[in-house]
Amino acid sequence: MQIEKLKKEFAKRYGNSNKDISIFFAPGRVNLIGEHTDYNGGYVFPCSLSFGTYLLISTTNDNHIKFSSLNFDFTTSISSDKEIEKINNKWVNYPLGIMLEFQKRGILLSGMELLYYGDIPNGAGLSSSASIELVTSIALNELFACDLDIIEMIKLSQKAENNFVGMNCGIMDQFVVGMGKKDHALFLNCNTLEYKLIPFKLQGYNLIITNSNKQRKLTDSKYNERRAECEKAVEYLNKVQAVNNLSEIDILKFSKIQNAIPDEIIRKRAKHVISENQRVIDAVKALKQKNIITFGKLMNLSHDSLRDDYEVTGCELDILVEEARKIEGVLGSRMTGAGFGGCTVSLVKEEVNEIFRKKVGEGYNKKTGLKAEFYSAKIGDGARKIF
């Protein structure tokens, strides 16, 4: 949606088109490989996207903080003088959680009018939540001259989602939304937060994101259960080797000590995380060597592990991947995000883009009755002020 249209909508909702309005943007993200490794202290390889969340914001002379969105009907107003509280399961909990984190740092907020608009498909697993969190953090930091650096805002955004919203996510989403760069993917160690921006230029190939349109609410899903299972695996492994998280163990070492985990399910969860961590390292190496074929194979292995060992794919995502892999010119296809619905990401030869969309769409609809949506993944910059 064009900026001028957003400004007109802001004036329509809040009055006075001559107000001093600031506009901020934070992207969505897609993870290329490295799923469910972030909260296990492992490696991930995501990139920020060209679409995301816009925030139009203006300060007022009263103590009312007003929230509105073009994506949701729910609107509300709270007092800046009171400690912020959660409002049922509404979308405003994401910005509210950010504001609470600012309050905890002794930052006094005043009256504001906020209008959000996102062109990230809701529930698609492309991190609309982190996008909302970072665009709010960037805006508050600027408007109230807080002088927080981007890493601090990334950390407080994750904390807001963990503690206020109730989603026990790792730091990957917030990090790449805050630190992404156009035409680069981000190789991140989630334990140390060391990162490298890797040029991502796939000559002759495109990344296509396919939305299953199978909606899922992560806080109601088995996401938190998987995290607890990984913590249990660490507890078992500590009986034979001192470790803080699963990513401290390489796949060779795990093969020798895996029987310290008596529960087969817990063992499978650990196997996925440890093998996936190695796949990220191998994938970055392959990309640097311009070995796109190997990169695609590692994407396939990642999905298979998420399906068989971590069990977070579900039939819809599996069908999308199966249909994609049937097409000549598709080097790799995998689920991306937390799973339980959402999207796949596929590495597709440019000449077969339209064939891919047609055949995958038809095959998926025939088997599920659902209509898939397709997006070309254009890699953009991280969260920022537009003007």
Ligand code: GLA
Contents of the next structure:
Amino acid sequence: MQIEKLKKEFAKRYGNSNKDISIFFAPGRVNLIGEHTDYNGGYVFPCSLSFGTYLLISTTNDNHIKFSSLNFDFTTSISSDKEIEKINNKWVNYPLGIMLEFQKRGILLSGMELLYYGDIPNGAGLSSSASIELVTSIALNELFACDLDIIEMIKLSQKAENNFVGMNCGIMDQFVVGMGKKDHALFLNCNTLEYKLIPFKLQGYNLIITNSNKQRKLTDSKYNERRAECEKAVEYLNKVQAVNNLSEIDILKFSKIQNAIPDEIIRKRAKHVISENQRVIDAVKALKQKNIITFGKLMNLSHDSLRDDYEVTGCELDILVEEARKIEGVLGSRMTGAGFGGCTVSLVKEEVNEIFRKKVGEGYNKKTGLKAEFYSAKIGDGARKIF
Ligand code: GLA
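Can I get the form predicted together with the named molecule as well, since the one above is the form predicted alone?
Complete assembly follows, chain above in first position.
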């Protein structure tokens, strides 16, 4: 949607006086490889997308904070003088969680009018949540002259999602939404937060995101359960080796000490995390050497590990990946994000783009009755002020 249209919507909802409106944007993200490694102190390799969340915002002289969105019907108004509280399961909990984090830092909020618009499909695993969190953080930071740096806003946004929304996510989504760069993927060490932006423009190949349209709700899903299983694995491994997290162990070491984990399921979870970490390192190396065949193979291995060892794919994502891999010119295909529904990401030769959409769409529909959607992933910049 164009900015002019958004401004008209703002005026429609909040009155057309000559208001001083600021506009901010934060992207969605797609993760190329490195899944369920972030909360284990491991590596990830995501990029920020050209679609995301827009926020039009204006401060007022009263104490009413008013929320509205073009994506959801629910609107509300709260008082800026009181400590922020959660409102059922509503979308506003994402910005509310951010506001509470600002309040906790002693920042006095005033009244304001906010209008959100997102063009990221909700619940598709492309991080509409981190996008709404970061767009709110950078807007409040500027309007209330808080002088927080972007890393602090990234951490604060993750905290809001963990503690206020109740989803125990890692740092990957907020980090890449805040720090992503056009035509680059971000190689991040989630333990130290050291990162490198690696150019990601592939001659003759495209990244295609396929939405399974199987909705999943992260807080309801098994995400928190997987986290707990990884913590259990660390607990077992500590009986034979002092470790803080699974990413401190490499594959060779793991093969020697894996029997310290008596439970087979927990052992498989650990195996996924440890092998996935190595795949991220190998994938970044392959990309630097312009070896995209190897990059694609690693994407495939990542999905297989998420399916067999981590068990977070589900039949819809598995079918999308199977159908994609049947097509000549598809170098790799895998689920992206938390799993349990959502999207896949595939590395596809330009000439077969159309065939890909047709064949994967048909095959998927035949087997599941669901209609897949396709987006060509354009890698855009991280969170920013538009004006
Ligand atoms: C979700 C979480 C991330 C990460 C991924 C899985 O997107 O928000 O922190 O754990 O799942 O890699």
